[in-house]
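Heads up, the chain below is alone and in the form predicted on its own; it's given as structure tokens.
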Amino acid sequence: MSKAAPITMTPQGLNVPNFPIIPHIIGDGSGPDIWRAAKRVIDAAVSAAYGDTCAIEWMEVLAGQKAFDTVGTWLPNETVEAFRKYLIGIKGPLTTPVGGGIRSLNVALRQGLDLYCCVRPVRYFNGIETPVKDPSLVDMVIFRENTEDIYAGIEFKEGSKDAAVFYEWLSQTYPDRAGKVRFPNTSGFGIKPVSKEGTERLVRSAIQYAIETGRTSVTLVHKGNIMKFTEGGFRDWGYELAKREFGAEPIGKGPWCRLPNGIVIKDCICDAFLQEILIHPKDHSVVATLNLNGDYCSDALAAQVGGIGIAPGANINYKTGHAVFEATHGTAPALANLDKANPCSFLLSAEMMLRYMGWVEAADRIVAAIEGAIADKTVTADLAEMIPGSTAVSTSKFGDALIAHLK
């Protein structure tokens, strides 16, 4: 009889089996060179920490490429549903079909779960040569609301009979507002929706990371200047849950403040924060901000430390313990099939959901494994040409020689 079991949440939070279901997407592209390399990783990992007592019990689901072409859709129902059911899985690089349909597989399955937070840590391994002078002084974690912003895909196109009623309706309602726009009959529209209970609920999870983990601050980063109903309205609403909710306290005359155990809560302009990054990267510490800021910034983040190639994610609903983990970077379908892809990503954001089950001893593993690889330099190709003196391997041999560092 198999003791494999479904993770459940409960009032005291998640009740992780000893053999938990976890469903995946392999991925397309690279994502299946990527998949077996990290599998035989992870379950390393878990061996080594933890024996034969506790186990991953892998269930696939389809998705993206492999999904069109075995069920003639993109993203089955059966896929959603078992990522609802078992609560927490991993996917590799989804292809985004061109065309009408879904314009994005990762933004379906982050609305259709609400997985409100998009979780992004950003930390540099040591070893790994980068465009900036000291990565080691960028160790970030970025909230990015995931449900709202542009990414809701609320557009019109230009010279659609939509966008024609939308401008009609604006002229009509706002003739003022409406005169800001130059050029009408061939302007696209968008609609930036941003709620107080959504930026609420994402400032509270930002905020309960920090004091879990001991961080020191939490930035609001916004373009309330500009646009004070939605983005101003972000930073306003995240202050005002800071003090409500967390006891916050004001820092001086202006809107910072500071929680009791010490924790700062703070704001930046997003384009003044793109610089922040580069010149105070000790300044920050946990960032919340809107989806699109959260998009630019991960990325120019990872870029300071080596690159979207070790980046890891995870959209994660705090409330209802859903979280879908994921490597971060593309498919890279010039690499596929030939054993050379990095699977860093894909394995740190393993390192992501063990934690958050509350495997810390298995998630530990796979870092330290990282780690060990790097400092042998051993490493795959993309790796390697940051990192002198280091000898470029496969997907495949590079999964070899985590596993060693493992036991």
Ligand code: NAD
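Positions refer to the first chain, counted from 1. Keep in mind the model is a prediction, meaning the values are calculated, not measured. If you superpose the two forms and keep the largest set of C-alpha atoms that fall within 1.5 Å, you have the rigid core. What changes on going to the form predicted in complex with the named molecule:
- After superposition on the rigid core, the Cα of residue 160 moves by 2 Å or more between these two forms.
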The other form holds:
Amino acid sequence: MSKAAPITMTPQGLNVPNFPIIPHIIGDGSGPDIWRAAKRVIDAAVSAAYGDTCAIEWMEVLAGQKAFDTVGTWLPNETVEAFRKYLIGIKGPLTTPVGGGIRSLNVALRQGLDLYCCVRPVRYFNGIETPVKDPSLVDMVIFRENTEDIYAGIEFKEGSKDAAVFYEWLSQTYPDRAGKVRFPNTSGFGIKPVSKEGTERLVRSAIQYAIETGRTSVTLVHKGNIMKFTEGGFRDWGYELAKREFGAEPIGKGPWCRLPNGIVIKDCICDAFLQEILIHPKDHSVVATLNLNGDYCSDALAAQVGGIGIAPGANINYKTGHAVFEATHGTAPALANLDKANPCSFLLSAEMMLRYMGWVEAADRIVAAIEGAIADKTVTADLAEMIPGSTAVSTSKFGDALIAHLK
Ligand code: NAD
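Can you now output the form predicted in complex with the named molecule? The one shown was the form predicted on its own.
Complete assembly follows, chain above in first position.
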């Protein structure tokens, strides 16, 4: 009889059996090349850490081009339901369908499972050449709100009947505010919902993460000086939550405050934060921010460590336990089936997944293997361009090198 079992959520947290069933999406383009190498590395890391007492029971589910070609739909219900049932899953990059159909498969999955935290760790791997002087000072984990803000998709197209109806309503109801629209006849409009509930669950997760992982601070990044009731609300609700739920006390006159265990809760206006990460990266550890700011900050920070192609990510609902881990790059179609793509973004997402499951020893081994391969200068072509004196190898050879470093 198979020992495989689903991961479940209990009042005490995740219950991970020794042989958990994990749904995975292989992904389009270079996804299959990456999956073949990455699966071998993940399984080998688990085996190196736990022998034959634990193993992942992979369950392929369809999405993207492969799903469309096989069952005629880009995101079959079975796929969303599998992620719902088994709680934790991982996905490769997906082709975004052009011209109709679903707007973004990633957004559909996030919304379907209410994955409100987008978690992006940003760290430096020794040996990679980057645009900044000392990239090793960057070690941050971004918690980007994933369900609100201008990404809610409430927009009215310039010149449309909807835009006219919306502007008419605004003029009737709030004439003073309508008067601020400089060119009403040629404006598109967007609505930016930011709620106290949405902010609190995101900031709560960021603070809890900081506590559990021994981080030194949480920076609330916002643009509250201009957007007072959305971004300013985010900052105020974040501070209030830190005081109410975590016992934070103001530092001096505030608004910065400190948790009883020493973690500092502070805030920074987003434009200043983009300077801060270059000038004082050591001052920021966990970052909690809104959807759009998070988008900008994640890429800026990833570029600082030279890791835009290897940056991992996770979309998590800490309340239900649902989590989808993902390579953050696209399908790299030019590299498809050439055995050339870099599997690190997918692997580091798997590393986050293992850590989230509590399989820390296996996660640590994956990080150590990547550090080892980079130190040996045996890497895929994209990384070789950033590592002077290195040798470019195929995806599968890189997988072999990583497995050799696990032992
Ligand atoms: P891309 O990330 O696929 O490629 C951008 C550049 O990075 C290319 O030069 C590519 O060769 C390189 N690259 C990306 N991943 C790499 C890897 N693992 N190893 C080596 N080099 C890598 O972005 P794009 O070209 O804008 O998008 C291609 C497709 O991917 C589109 O259909 C897009 O919608 C989709 N996409 C999906 C996701 C996702 O599923 N998370 C994210 C972004 C884009």
